[in-house]
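Just the one chain here, laid out as structure tokens, in the form predicted on its own.
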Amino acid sequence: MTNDNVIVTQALRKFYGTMEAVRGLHLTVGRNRITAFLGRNGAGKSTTIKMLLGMERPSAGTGTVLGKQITDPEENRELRRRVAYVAEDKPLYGYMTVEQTIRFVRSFYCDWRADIEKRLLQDYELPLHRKVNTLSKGMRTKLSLLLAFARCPELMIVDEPSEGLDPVAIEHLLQALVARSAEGVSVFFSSHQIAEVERVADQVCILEKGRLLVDASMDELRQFYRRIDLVFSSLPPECEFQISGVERIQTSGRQMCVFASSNADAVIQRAHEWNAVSVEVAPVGLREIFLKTVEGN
């Protein structure tokens, strides 16, 4: 791993019996960046968390975390301590007050933040002698971001960070994923909100059933992915727009749409050279990126 990247895998594979959840991911996440690793449910998001942060065991391949090696125990210790994570379903002790549960965890780690807890306490309005089991989901999700945002870590690994949040708690859970890239923090998380990630990420990884498919910055996915609709007065055949760039080909009746990731320059050459009768070229967002990466797939 250089310095520029904090996460590193190569061709990791992780099996569950026959089911190939992970299949030969090679990720690159670099520092000082908010990356986003999306896909739809199943897709081996969190089966590479739980790998990068020896919580599962890979079944082949390799893999970093700030220089560490996921596979290597002492290693593994190492990295946890540098890490602050939030996993997808929240774990924590039912049975402890969230002030039990705050106390607690403060006393593992020397770069707790006593200002960052106050803080986010109130804006969070936690119950402090409730306890955990009787907090609802948005709760528990707030308590949790508590306890990794009141660190100060060098990768933040956050695992749909927004579930059972209402707009508000979004809002300042986006402030504050973007204030703590500022402070030099690397930050990794999954989500299924789309418009959270276009709104604040730097780097977006698309995984589609354990395969990466999409490794990009928001910078590079607005500049070159393009939907170009196609009006003919003869359809020509498919397979004249399969070039470099296209990934997707639709047709209906006399109208082609065709979705590329780049080239779409040689795209409207090649419909002029087939006589088209309208051409139009428009950006597409991350959603509909995200929706025709995976689909088909």
The other form holds:
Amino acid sequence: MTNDNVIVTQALRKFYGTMEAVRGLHLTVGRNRITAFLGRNGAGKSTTIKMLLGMERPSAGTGTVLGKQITDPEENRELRRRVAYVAEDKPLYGYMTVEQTIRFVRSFYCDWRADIEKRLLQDYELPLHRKVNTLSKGMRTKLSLLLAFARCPELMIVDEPSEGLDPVAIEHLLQALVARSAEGVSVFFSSHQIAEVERVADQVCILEKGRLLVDASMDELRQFYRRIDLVFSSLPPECEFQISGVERIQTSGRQMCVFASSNADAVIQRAHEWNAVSVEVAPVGLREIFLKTVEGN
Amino acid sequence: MLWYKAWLETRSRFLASLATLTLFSAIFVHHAQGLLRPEWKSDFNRLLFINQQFLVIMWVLAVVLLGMGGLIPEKSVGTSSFTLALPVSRARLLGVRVGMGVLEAIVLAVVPWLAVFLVVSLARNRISIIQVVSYILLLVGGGTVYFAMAVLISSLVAGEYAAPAVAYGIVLLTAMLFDAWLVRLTCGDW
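Okay, that is the form predicted on its own; can I get the form predicted together with the partner chain now?
Starting with the chain above, the whole complex follows.
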């Protein structure tokens, strides 16, 4: 691992019985960046995160987080001290009050910031003396976020951070993630809210059925991904467009839609060679990239 | 703070068991000793022995309940990922849980007998401290086996109710086997 990467995995695999949840994952997450981890339900995102944090033992492969081996219990314990984690279901002890939960978590970390804790308690309007099991889903999410944001970790791993939050709280959360990144904290977060991801992420990783299909910066995605709508005077030759960089082709009568991750110019040239009547090139948003990528697999 | 967590998790079970055992012992001994004549010294000792018999049963049931908990039950209620994300080894998590359970089990053995000691002293009966200490040591020494069994079962069997059900089943089975063995022993067939 170099100092530029906070997470590196090599051929990471996880089996549950005969079901392979993560299939030879090679993942690299850069330092001081916001990296989004996208995928459908059951794609293997949470399993990967659990393996990174030592909650699940990989069936094969290796990985490091902040330079620490994830499969070594001692090293993993050390890395957990330096990582702030918000789990997918926002699990908290229902029998503790908000105050007890904060006091409990605070005791494990020396990077706790009492000033941030105080400010977030006010911002989130969390009732200190109420038991966690009486809180709404949104409140539980806020408490989970407080427990992560009241620290100054090197890396934040956040699984579905906006779940249960209202639009105002989501906005604050996104701003907080960007602010943390600007302070030098690396952020690795999974989300189904693609519009949010598109706004804040520097890097996007798309996982499908345990495999990493896309690992690119937002700039690269914006620069290279294109949708090319073509109309021909006769039935188009689909096989002629299966060239490097073309991810997906949809044909409907004389119309053809080519989805390319690169090499759009070659597709356009090929379209002209085949006398396309109309050629329209459009940049593609992250939502469409995600849908085309996962549906294509 | 792990001790604090362990305490919060078990305190209702522990306090309920402590209140039940203490009140039962105090009331039973107080009521029964009023029925005895002062000269029935051997019967008084027998009364304490009977109290110990009841205490053993209730104590074993209570410590099995105290042994429940840990990562497997947490997994079923969804809090295990919160616990495992803490910078703490699994061995320490288990150690603290067992430590708290053993401490509570000792308190459960000591306090009811202290209550008995107090009740008996107030009634101006003579009670041997050695006898009481022996009863307590027997409770803790023998009963901790059941606590260990409960910890093992709660680490193997998932489900909020399945683990206690299996543990109580094993307690019942061992009691029946022990009883049968005692009967054969006293009949001289062994």
